[in-house]
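Here we start with a single chain on its own, the form predicted on its own, put down as structure tokens.
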Amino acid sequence: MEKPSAAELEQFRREVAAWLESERPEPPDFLLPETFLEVGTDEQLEYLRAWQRKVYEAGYLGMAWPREYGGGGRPAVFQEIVNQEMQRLRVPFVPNTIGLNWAGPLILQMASEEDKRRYIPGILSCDDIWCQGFSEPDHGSDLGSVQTRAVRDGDSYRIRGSKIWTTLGGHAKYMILLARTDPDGASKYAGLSFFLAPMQVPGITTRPIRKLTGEYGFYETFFDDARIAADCRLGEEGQGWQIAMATLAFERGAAGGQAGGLSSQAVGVGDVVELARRARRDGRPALEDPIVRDELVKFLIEERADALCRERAAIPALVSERPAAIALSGKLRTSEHRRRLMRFAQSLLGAQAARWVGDPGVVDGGLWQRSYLNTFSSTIGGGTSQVLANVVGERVLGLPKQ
């Protein structure tokens, strides 16, 4: 594939920016979620689904995925430009994040030709919402201890058990499911298998989980002898652990191949700087306080460093000493940065931080309080910060497990 010229890329950037400016949807008359993790109502989902479909039909989603499955078949740099302009112009995010960024790349990498043609078009168009069935109520982040059973029964499997923190579970058509097919495997990892499981079959029910913010988005999913076709299995029986680890590499950004689009419309350091201009300290703007300025500069440096790290990771010569370091630490660095940034924003609010969405006089409609509480989701999903710190220690620094 011929490498696009700098002039071609700049022209494309202008075209994308113009399209996003003219086609962005009008703000709705209801509260939008900040990320795909908080999509809790039908009206939120339909608003965001319509936007994803519009972006895809314009050719700005899945640009690097193969044409034969509905993608654009173009160099990945074009999708990177789209993502950058979406971020800069702060358009809505696309809701099918699990399909676009985790399940889709996995299917393209590992699934059969039939499965690629079956699943990829619906992921891109947002006709088919995907969810993830990894975590369980009694095992948290310990995926190796999964107890949901998948028992072979002729040309199908019977699934029994439950999953928790199933983002979009109540809206999903498919689930990437990790289940135990052999309870007597040589190790707890050996008996696991991976499925591209339909959600709309008898025996599968979901129950929404109300979060601390009062929002929804997460579900608990119950399997009561739900029957799915045997050809829903991805890979062979017993290969579930390896496939789950590949999925987590996509989820954490340690592996590329995602379809593109934003998964959130979160506030950043620039927004906090503007908050500091309006917040008051001793009758003066908080931004005039040297301690506040010092903290903000630290956040800005960290934000810029993370952006430069992403560019550096694409140049092998610059990461030869520890080639996996940036990829394996990315999710840990960015999620913890945002959590600390939003905590700092609370300190700028002072006593106003005690107010909540809908309270009289609340600053910016309660945006900052809501954002702070929502940051904890990203420090848990896809591997807790503690687990990811262990990953960096063991796989990057070579530290012992104990």
Ligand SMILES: Cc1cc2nc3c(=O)[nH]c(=O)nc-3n(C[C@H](O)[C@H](O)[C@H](O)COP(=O)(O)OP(=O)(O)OC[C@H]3O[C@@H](n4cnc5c(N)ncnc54)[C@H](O)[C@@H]3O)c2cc1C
Second form
Amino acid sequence: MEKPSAAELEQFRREVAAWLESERPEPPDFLLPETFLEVGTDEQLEYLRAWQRKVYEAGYLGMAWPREYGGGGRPAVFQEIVNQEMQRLRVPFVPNTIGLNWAGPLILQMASEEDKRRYIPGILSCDDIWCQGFSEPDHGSDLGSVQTRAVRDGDSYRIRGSKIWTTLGGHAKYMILLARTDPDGASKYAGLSFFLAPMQVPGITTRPIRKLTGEYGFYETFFDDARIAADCRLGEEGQGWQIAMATLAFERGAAGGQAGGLSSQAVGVGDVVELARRARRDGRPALEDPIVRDELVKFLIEERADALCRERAAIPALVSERPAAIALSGKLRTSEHRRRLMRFAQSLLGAQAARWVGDPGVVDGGLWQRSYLNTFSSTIGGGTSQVLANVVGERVLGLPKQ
Amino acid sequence: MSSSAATGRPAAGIELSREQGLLLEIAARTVRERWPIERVREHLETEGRGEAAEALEREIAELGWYGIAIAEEHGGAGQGVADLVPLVEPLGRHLVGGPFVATQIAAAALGAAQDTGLQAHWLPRIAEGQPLALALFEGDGSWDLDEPACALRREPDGSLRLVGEKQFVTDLGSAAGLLVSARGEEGPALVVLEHHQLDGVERTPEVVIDLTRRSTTVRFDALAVPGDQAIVGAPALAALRSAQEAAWLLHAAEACGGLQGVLDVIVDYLRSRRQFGRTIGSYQSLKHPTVDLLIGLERARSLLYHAATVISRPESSAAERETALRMAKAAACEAFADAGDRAIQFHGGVGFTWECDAQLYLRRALWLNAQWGDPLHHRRRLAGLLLA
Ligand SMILES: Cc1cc2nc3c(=O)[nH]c(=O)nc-3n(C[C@H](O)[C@H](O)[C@H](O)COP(=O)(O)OP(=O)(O)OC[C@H]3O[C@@H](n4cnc5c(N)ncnc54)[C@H](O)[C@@H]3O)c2cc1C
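Coords for the form predicted together with the named molecule, given the form predicted on its own:
To see the whole picture, the full complex is given below, headed by that same chain.
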């Protein structure tokens, strides 16, 4: 593929910005979730779904995915520009993240031609919401031990067990499911298989779980001898673990190939700087306080460094010794950065930090408090920071397992 | 909401030419082979520079490294200071302590000084590998160079005299000359002295924390300075600014290199030492903080090569250059000192000994922190730039 010129890219950036400015939806009269993880009501989902569909129809989603499945077939840099502009202009996020950025790239990488045609268009258009059924009540970090059973029965599998923390589970049409086909496998990993499973079949029920913020968004999913077709299996029986690991690499941003689009409307350091300008300490703007300033500068340095890490990762001579370090540490770095940043924002609120969403006097509608509590979604979901530190320590630094 | 300088997307990202990439590979190999840790140890026990250090210096000169950032008209390769980063990283990693970095800072100063006489006299010599030492810092500990107490006095007869004290002058012994900052009649001035002019000048060796450094306090007691050896007015300011940029960048590079070196020391030990029947690297209380150090390194190196990119682009504004450079220096020095600190602790009793190499890195980190502004200093200045 020919490399687009800088002028062409600049022109494209202007086009995208203009489109986003003019087409961004009116703010709704209900509270929007901050990320795709907290989509709790139908009206929230439909608002966001309509936005994703519009973005996709304008050609700004899945720009680098193959044309034959509904993608744009263009160099990835175009989607990168769209993502940046979406962030800069603070348009709403697109809700089908699990489909767009985890299941989608996985399907494109290893599913059959038929499956690609079946699943990819609905992921992009947002007709088909996807969810992920990996974690179980008793097995989270220790994902290899999951016990949900998939028993072969003629042309189908019967699924029995339960999954938990299933984001978007109550709205999803499909689930990427990790289940045990062989309880006597040579190792706990060897007995696992991977499925692209339909959710609307008899025997599958979901129950919403309330989050610490009071919001909803994830579910417990129960499988009561639910029957799914055998051709829902991705890969061979026993390959589930490898496929789940490939999925996690997409989820954590350690592997590329995602469709793109924002998955959150998260605030950044620049916003916290603005908050410090408004907040007061000892009768003066908090932004004049030397301690506040030093903290903000540290966050700014980290934010810039993490943005630059993504660029450096693409220059082989600058990552020759530990080529995977930047990719494998990405989620750990950025989620912990955000958590500390939002915690710091609480201290800028001073006494007002004591209020919560819904109070008429709460600063900025309680966005800071809610946002801080929600940052744990990414320090826990997708592999906790502690588990990721193990992964980086072992796979990048070569330290022994525990 | 956000419109200030405080946005995530930096002005320019990271660019590395093929040549720079190759240079990095070659330099890494050369320094690793020539300067294993045993050489560092020998050097610590040697008075002055020592033969091995001189041999390494000669080799660096023969490889043409001294001339890389010097204009072609003065016998150099006509590249920029940014092109020295791939060389200085490995020098830092292997704890080389010679005059290369200081000389390059001096060259950057002279290159910006608009004094054709001094340039024609010095730059070709530097390109050949003759080192120049720096006398810029004083007893007040200030890292801002514009108000030196050391004075370049004009006598009633019109002659110039240098009066005052300079500290942390490194590798003076082997230097062909010395670049001194002083307060002139119209703001800061620079003087370039030949080595022989220092004959009667009082020089007191300092005992410094980085055992690989040879550092001296120099007292000028009304030393006569010929007028053609002085740079005054706007060119002196431009020269100081250029020295500062080069110094921030190259010290960040040295710190990033050192950080890589000490991380290797930590990881080697965590993979080999056993206690309670287990390799200690399997303990998360050692593993996870080591991952934090790795993250510090990844971030610092990204900021380093970004700063190199920013200062190589003519369209970068002064504020963009300063921001990128100070961020790189602050992040690299902070992360290196963290790593040196943890390296001692993670070696247990051995870490507390003279023999353990961890201390050499921690000492280097503390030295680099104290040179050209520690992280707190740079963050204070960044606050002024970013949080207006
Ligand atoms: C907002 C949100 C959305 C989610 N969405 C989904 C989803 O859509 N689909 C899905 O399948 N899952 C989802 N998850 C689940 C998530 O992947 C798990 O919560 C996570 O992997 C941790 O598992 P656990 O909850 O069982 O915690 P545990 O594994 O029980 O962990 C408890 C504590 O022990 C620590 N710990 C565990 N093992 C180790 C170890 N080896 N070393 C050091 N520390 C350790 C953890 O870091 C944690 O602090 C979601 C989670 C959240 C918070």
